[in-house]
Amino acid sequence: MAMVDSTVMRSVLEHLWDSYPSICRHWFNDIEAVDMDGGTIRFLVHEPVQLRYLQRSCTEPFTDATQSATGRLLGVEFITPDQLSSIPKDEVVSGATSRASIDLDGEMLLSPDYSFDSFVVGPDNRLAHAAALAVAQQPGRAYNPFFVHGGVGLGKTHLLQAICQQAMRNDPGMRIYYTSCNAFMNQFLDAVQGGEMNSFRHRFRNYDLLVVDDIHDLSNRGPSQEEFFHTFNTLYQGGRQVVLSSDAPPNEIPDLEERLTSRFGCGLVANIERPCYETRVAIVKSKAALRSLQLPDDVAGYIAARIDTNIREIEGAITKIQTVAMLDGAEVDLAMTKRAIGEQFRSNGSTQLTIQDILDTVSGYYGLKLTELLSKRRHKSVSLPRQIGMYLARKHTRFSLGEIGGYFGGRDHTTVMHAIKSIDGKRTGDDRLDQDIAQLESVLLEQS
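Atomic structure of the above chain by itself (the form predicted alone):
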């Protein structure tokens, strides 16, 4: 087994930043190339979540960078300090960590980006952040259950993952399960079909911390709701922590059993609202810093003004700016930023509208409060404007049906699809409706 020269690590990082900037993070500088044995070079990683991120997303780029830096056909392996000091190399299991018994769904990957340190706190998410931090510090004792809700791309998943990561650091032996609601339901159905319900129940009801994203997907799922109800009760009564996220508060999730609505609301329910401009500027700078990308203030301000509803869109914009800067070999400035993302957020109607623009315009046009438009009321005076809003959102934004439904009071994609078909069909035979929509589109186009 041979030691690795420090220049190799520098060369690996340079190759990664040059060839794979989208995966690179500032904490890559803390990775160490510790030794080389036969055809494998081992990289020391200090955080288990970072280890998983590298193993799941970065093995091929690191292999390419390592072979470029050494001129040899080498494989790569990522290990923790515990594995380096106490586990023989040939016994290291890919994907395992010795610091925590965290169990993750196969499709759910904790991102090192989603920590409390990188979460930007503003007036629109202060309560949710404070509660999430308290839950991570005292699982099962602070707020149980903890239910966080808000629109698509506002930071719910970030908080859920931050809770997992902080809990892992505080108690390496904690049994944690982080999954999506759909994954829970799929595993439940597999267990039913395979006759393995006892194993399924034993597994889910013995975690210290159960974190479920997008719990609104339980809507109208009778057998899954029944099973989750009993799972929830077992964990709750045993003093174990349950954390849930949703696009809507518990009492507004359609077709959710009353007993589940009651259980979900018995702890703390916290809302994350659309971030204000100042918070968005801070988010832009934070996301850029994670990628070691320096943004001038006018660039950060431009991005924050351009993208005002979805933090994931901000991440996409920063990735594109970074890529363009790398290809052009130029510093990031306002002119380059406008070229890079100026057309990125236009819809097929060549507008730059957000769903919030549409919500505000439709509610104002029909004299409704925003809460009425997003409510469960089905009176025509409310339901028709709501359907028109969904129709315009689908036509003039790039959001999916599910995402649009999330903005319109946590409705599912089938409701949005019905609304679009309904309005599209009515326009041809209803001149008044057609004129109303044309007027709304005119107002929206002026705003854009």
Contents of the next structure:
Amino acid sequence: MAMVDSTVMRSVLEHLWDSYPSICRHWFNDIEAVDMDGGTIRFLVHEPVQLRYLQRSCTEPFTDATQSATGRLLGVEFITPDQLSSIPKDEVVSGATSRASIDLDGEMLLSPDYSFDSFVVGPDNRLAHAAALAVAQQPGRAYNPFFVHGGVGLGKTHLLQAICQQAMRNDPGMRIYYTSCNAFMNQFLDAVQGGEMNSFRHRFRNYDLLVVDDIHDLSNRGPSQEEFFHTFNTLYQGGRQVVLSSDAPPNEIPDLEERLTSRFGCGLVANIERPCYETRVAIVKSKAALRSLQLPDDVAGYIAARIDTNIREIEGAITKIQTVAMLDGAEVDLAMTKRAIGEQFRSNGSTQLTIQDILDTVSGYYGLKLTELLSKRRHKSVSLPRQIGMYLARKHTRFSLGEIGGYFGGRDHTTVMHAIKSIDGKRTGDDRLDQDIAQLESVLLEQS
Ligand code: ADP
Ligand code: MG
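Now that you have shown the form predicted alone, what about the form predicted together with adenosine-5'-diphosphate?
Okay, now the whole complex, with that chain kicking things off.
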């Protein structure tokens, strides 16, 4: 094994940041290059999740960068130090030999971006974060099951993946299964059809940590709930850790069997709230830091003020800013930021309404508490304002039906669709309702 001259690694990185900024992450600086003989350059990475990310998304860019840095036609492989030391030199085979014992269904691979390091802790998620950390340190012993719930884009998936990555780091031999609820169910149905139920069950019995994202999707899966119940029980009784996320607390997931509701709630249930401004500023900075992008405070503040409901938009905004900064060859400042992302907030006429504006205005107008508006209560005094809120959100923001449902207490897109149709229909025949909505719209438009 030969170390590769460090200038080669430096120019590989430069080439990557210049030509492929969107895949680059700050931890690329920790990658080492080894072994250039035999037409292949091997890149040593320290985390299995980073390894998978590189193998999945970065082989071509690295090949390109390596060839332009060395002027030679080299192949690239990504490996962990573990692989390098435990396998005799000339047997280092393709990077696909990761032996970390994490099982992932095809779609739901872990992202190295979703680690505890990059998760911002604020008053809105403190409990969920602390519990997640405890679960990662002491799986099966701290809180079991650990159930985290909250609206769309508030960091549930991030936290779940952070648990997996941390647990894997603490104990590389741990058997971990991370999946979405739907993927789990589909596997189960495949097993039923293929007559392979025994091996399906046997497989799940052997995990130390089972993490199922978006467990609320169990609602519409009548018969499959039964199977999940058994899998859950087997693991739970064996002292294995189960971690679940959902858009609603266990007792508010519609059509969930009572026995599942009570199982899900018997460990720790933690809520993630919408992040406050300070938390959002910190998240913006954390996302930028992942891409080695330094943002001045006024820029981070500008982004955080405009993206207040769906944190997912932050990533898109940062990519745009990064691209403009590259093209300009200049440091990021406020003027550049406005140029890069100002459009994004003007695309809907001249309004910049957020769903939070709508929630606040509607609850204020009807004298309701926000929690009432978002609750499961179906009394007309609450359900009508709620439907009006969804209707206004659809009309005056760019959010999808599913996202709107998420903000309105974790409802699904069909509920939102129904609300919009219903208000549309009533508005024509009901003058009082029509006036209320017109009044609400004028209040909202003043705000924007
Ligand atoms: P959810 O699963 O709750 O819908 P995600 O976990 O997908 O939400 O989060 C959406 C985006 O917001 C991700 O890019 C995630 O990294 C980011 N995010 C949310 N909360 C935080 C946080 N507290 N710190 C850092 N990033 C966060
Ligand atoms: Mg999610």
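Residue numbers count along the first chain shown, from 1. Since the model is a prediction, treat every value here as computed from it, not as a measurement. Heads up, when I say rigid core I mean the largest set of C-alphas that superpose within 1.5 Å between the two forms.
Leu51: CA moves less than 2 Å between the two forms after rigid-core fitting. Core-superposed comparison between the two forms: the Cα of Asp37 travels 2 Å or more.
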